[in-house]
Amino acid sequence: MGADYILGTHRQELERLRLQHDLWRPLCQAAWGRAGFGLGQRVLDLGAGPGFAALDLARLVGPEGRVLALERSAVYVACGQELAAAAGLGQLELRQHDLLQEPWPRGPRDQPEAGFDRAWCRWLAMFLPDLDPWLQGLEQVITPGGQLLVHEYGHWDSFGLHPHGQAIARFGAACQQSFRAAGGDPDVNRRLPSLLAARGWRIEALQPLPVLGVAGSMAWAWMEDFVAVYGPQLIALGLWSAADQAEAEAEISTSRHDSGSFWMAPTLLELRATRWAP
């Protein structure tokens, strides 16, 4: 995937991620509640991006807890550190670490960081070409009886704009092609439950989290922004064209004036698993 994210780390993408977090925050908070995230816990945030969710987690665990947020982009780490300092969240550490290059960071005496009660990730596993080092590392850092909470896609084909989105359907296919070409799997949560179970984890819950957006909604704005931000990236990759982008934007414009039009996001699957306790 190179030194940068496939979607980039530029200002426009940062603002898209801010909108994305605002949209998904209620679903995240409900999921954290189901997984028993709470005061005083040690929580690992994997692939933390600019730290928006990490800040919420830090407030959730309180001053007696700890959140270690790992993120590969120096730009995003700096953003998250600035936000954490401004909010006075000393219990939050944002650390630059590339899980593609080294599965787990080291602590004192060069031992893997360990003793975490909970681990959280969203849209991380779908970009990992090899899941085994990551899964093996989870067993080293999460305490026996601790929980892993994963929000990853399980049905990317549900992405679409209806009923006017023929070009948007091609855009969705191009997105998936780009993820797979970079070594990822856009539907990784079809495999993760079985892989975890085979390693002795107890699967506690599997829950689909569909998102639908009508004109004027935050979900609509999020998916429209995704086309605007990622379209040029797909063009640069040779998987999309300027003519395709213009056609997609025309479909979006037409759909805004049809009260029966709506977006469907790729279907997210919530996976909650408990590490086997000997």
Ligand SMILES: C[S@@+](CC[C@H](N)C(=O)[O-])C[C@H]1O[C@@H](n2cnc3c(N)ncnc32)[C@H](O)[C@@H]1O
Second form
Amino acid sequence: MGADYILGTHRQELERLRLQHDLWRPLCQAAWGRAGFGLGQRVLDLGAGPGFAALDLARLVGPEGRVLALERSAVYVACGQELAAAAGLGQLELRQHDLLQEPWPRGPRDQPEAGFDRAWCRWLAMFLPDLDPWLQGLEQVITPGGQLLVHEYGHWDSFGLHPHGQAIARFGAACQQSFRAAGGDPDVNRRLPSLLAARGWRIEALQPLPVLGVAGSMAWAWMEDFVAVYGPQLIALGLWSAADQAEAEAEISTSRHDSGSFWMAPTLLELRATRWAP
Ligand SMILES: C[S@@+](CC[C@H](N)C(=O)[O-])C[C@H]1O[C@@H](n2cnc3c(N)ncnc32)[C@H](O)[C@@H]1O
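How about the form predicted together with this ligand, since we already have the form predicted on its own?
Next comes the full complex, this chain leading.
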């Protein structure tokens, strides 16, 4: 993966991430509730993008808490900083940080900044070619007894538009190929629970979060938007063609007029684990 994020950091992708968070917000909020996120806590957001979830987390921990949102893209960090300032959320710090270069944030005197009660990770681990340094980093900064909450995919093959999405099925396969070619693993949450357990974390919860969208729903808009934004990137990578994209768009139009047609998202897995207390 290059210096930036494989899907790009242009305006269209930023807006896609905003819509994505609007769609997933109720599921996030329920998950944060299950994981006991709350007032006064110190929370780490890993690979925060433009900070849409981090803003919600900052409201959740309140002015007595702290959210440190780490993100590699300077463009996203600047956007998130503007949003945080406009919302008056002084408890939220967005910091440019590449978790591949350095798996943990630094505090004063260059030590790892420790003492986080909770860490939130959504759609970051799937882009990391090597998970071990990152897991080691988490152990440096999450307080013993603190929790890690992960929303990453576990079954990308479930992505599809039914029943008219033959090109969309090929699109899903090309997406997975692109993530793998960049060193990532689209189904990373098949491996993470076992990796954490082997390091002594207690696995508290593991559950699938399926999303389905019929025409006119937010989930439909999100998946249609994904094809529009990522199709050109796949073409640039040589994994897709303009003809494939036109075919996919035609299938989406046909499907829009079939009230029995629906999208399935790649199945997300929620993973919650507690750091061992020595
Ligand atoms: C799909 S977005 C998800 C953003 C956010 N977590 C959310 O759920 O809305 C993935 C983000 O991970 C960031 N990212 C990828 N690799 C990273 C790394 N090594 N260090 C920090 N951020 C990274 C990308 O720049 C991008 O903003």
